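First, one chain by itself: the form predicted alone, in structure tokens.
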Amino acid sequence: MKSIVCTTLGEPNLLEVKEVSLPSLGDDDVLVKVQAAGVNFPDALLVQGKYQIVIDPPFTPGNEVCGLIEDVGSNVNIPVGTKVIGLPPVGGFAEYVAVNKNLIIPVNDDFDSLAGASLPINYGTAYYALKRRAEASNGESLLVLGASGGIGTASIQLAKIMGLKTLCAVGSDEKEDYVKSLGADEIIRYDREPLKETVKELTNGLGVDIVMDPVGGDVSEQALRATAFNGRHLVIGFANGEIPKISLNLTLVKGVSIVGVWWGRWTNTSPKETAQDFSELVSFINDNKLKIVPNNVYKLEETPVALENFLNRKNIGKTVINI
């Protein structure tokens, strides 16, 4: 089978397409033909060694799948032909991954591949963000920074599905438009208008209730001085590359919780409810209330391209491997 091999850290121009293997299935395993595989920033640090999990190569990274169950462990009772959600630790890059039974998630036969590729890692977080770790409620308002992102599109419409007012932060006029096609409330460009002021223009002086922010950076700090009093502050990630170092009086005097997203570990820590919340978001793909499209899509081959659009910040929406 063919796959994506990183066989030294660092740049993703140093991944390979190599002819390997089926993998070796355990007992509690199956077996995964990939039709599409979901592409994050994580995967562009993994390669380099520069995310919180080290992996020595050779490897093959990718960790969002959906294809259709080729083969079974002795402890699995799905049959054969399944079209399945896969959430493998890695090694989704690939035409085969094998994939614990416990991180698969059974979907409709006309379930779109690439939108089941595109729900794991997302919309998972964005959805665990909101729900559990800020609480949202119906009418709260919400600031995504790095809003044309992954998970800033994921937030987009889930916000709007939840009830919640979104205020959307991008850097150029192609993310605008692509994020006013989401749904966005209200658009800020940072590139142009200063970030705590133009939110608190936007909310009439009480700043926004809950902040997404997967960026870091300068940025972080000026939408923590935009929140309301008792807001909520999500930290997802870094992708501007600095880790902000946050003021910590700001939280006493405005009342705000600094509140940290780790979804991968609490996925492996709360499996009930983990599994509760993919049944809701895989509802609202049936329901027709959410609809997925990803904005970029690749072939096996172009994987190393669509890890550098991440490290240049280039990429808009979603991306996928097509397999």
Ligand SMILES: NC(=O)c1ccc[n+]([C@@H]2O[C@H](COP(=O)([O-])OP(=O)(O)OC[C@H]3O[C@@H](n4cnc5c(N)ncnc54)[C@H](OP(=O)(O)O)[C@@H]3O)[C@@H](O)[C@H]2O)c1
The other form holds:
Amino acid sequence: MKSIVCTTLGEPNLLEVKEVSLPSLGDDDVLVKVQAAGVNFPDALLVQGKYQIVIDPPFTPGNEVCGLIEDVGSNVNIPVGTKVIGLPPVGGFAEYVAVNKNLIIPVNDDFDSLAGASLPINYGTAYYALKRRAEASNGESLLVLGASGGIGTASIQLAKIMGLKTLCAVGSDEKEDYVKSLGADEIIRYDREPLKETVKELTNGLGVDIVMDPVGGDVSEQALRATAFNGRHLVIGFANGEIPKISLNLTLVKGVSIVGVWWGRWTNTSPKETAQDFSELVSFINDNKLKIVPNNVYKLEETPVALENFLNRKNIGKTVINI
Ligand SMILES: NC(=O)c1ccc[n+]([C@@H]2O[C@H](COP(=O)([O-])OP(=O)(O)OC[C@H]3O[C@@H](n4cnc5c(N)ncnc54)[C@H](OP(=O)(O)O)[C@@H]3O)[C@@H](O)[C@H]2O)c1
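Got the form predicted alone; any chance of the form predicted together with the named molecule too?
Below is the whole assembly, all chains and molecules, this chain first.
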């Protein structure tokens, strides 16, 4: 089968397309014939050796897929041919991948594969952050930093379903147009207007209830300073590359909570709750409340370009490899 292989940690252009043998199947695994694989910022960090988990090469990146079960291990009684969304630890950028039976979500045969491959990480993380970490409630306001990115896009769409008002911070005209197309309530051009003051203006001086922060760097503190009393600042990631250092007195004087969000870790410790969230996300799609249309669709051979876009701040919306 064809697979993208990282043989040396470094820039995405070092990745190679190789013919390799099918992955071996453990007793609890299913073999998925991959139709589409989601691409995420952490994939780019992983091949550079800069992610919080470092894997020794050779390995195939990619850890969200949608496809058909081709074979099953001896402890699995899911029928061959079932369509599934899967979360392999790695190996998704390939024609086949082995996935543990506890890390698959069966979906209907007509479930769109590109949407399926887009769902787990961005929508899983954003939903966990809003629902379980911020305990967001209808009518609250949400500031989304990096709003046109993968996490940002999912946050805007889920916020609308949850009845939150979205203030969307973006850094270019193209990104502004994209988040408008998703139904952003307010746009903040944080590349050219001061974030804190603009948020205050848009919230009648009160500040926002919740901040979704996948960006880090200087904008984190500005966003924290723009929160309302009892606000929650959700720490998702540091796409900007800089980890901000915040003075703790800010949390006291503003009565704000800084809340860490590590979705992948939580899925391991809370499988029942994870399954519940996935079932709600899939039902949003089946009930036409959520429509996921990836903005960038690449071929397997184009995986390096897809990854470079994240590192060059060019990614807009969801990126998927169509296999
Ligand atoms: N905590 C978790 O469980 C979890 C789960 C998934 C992902 N993450 C993390 O979330 C972060 C964002 O992931 P994503 O998939 O949303 O990435 P993305 O699609 O690239 O979006 C990141 C956004 O950050 C902004 N940004 C600001 N400075 C940047 C820079 N120097 N380089 C790149 N982007 C920059 C960009 O928007 P503007 O240009 O408009 O500023 C961009 O749209 C990553 O750090 C990822 O590791 C965490």
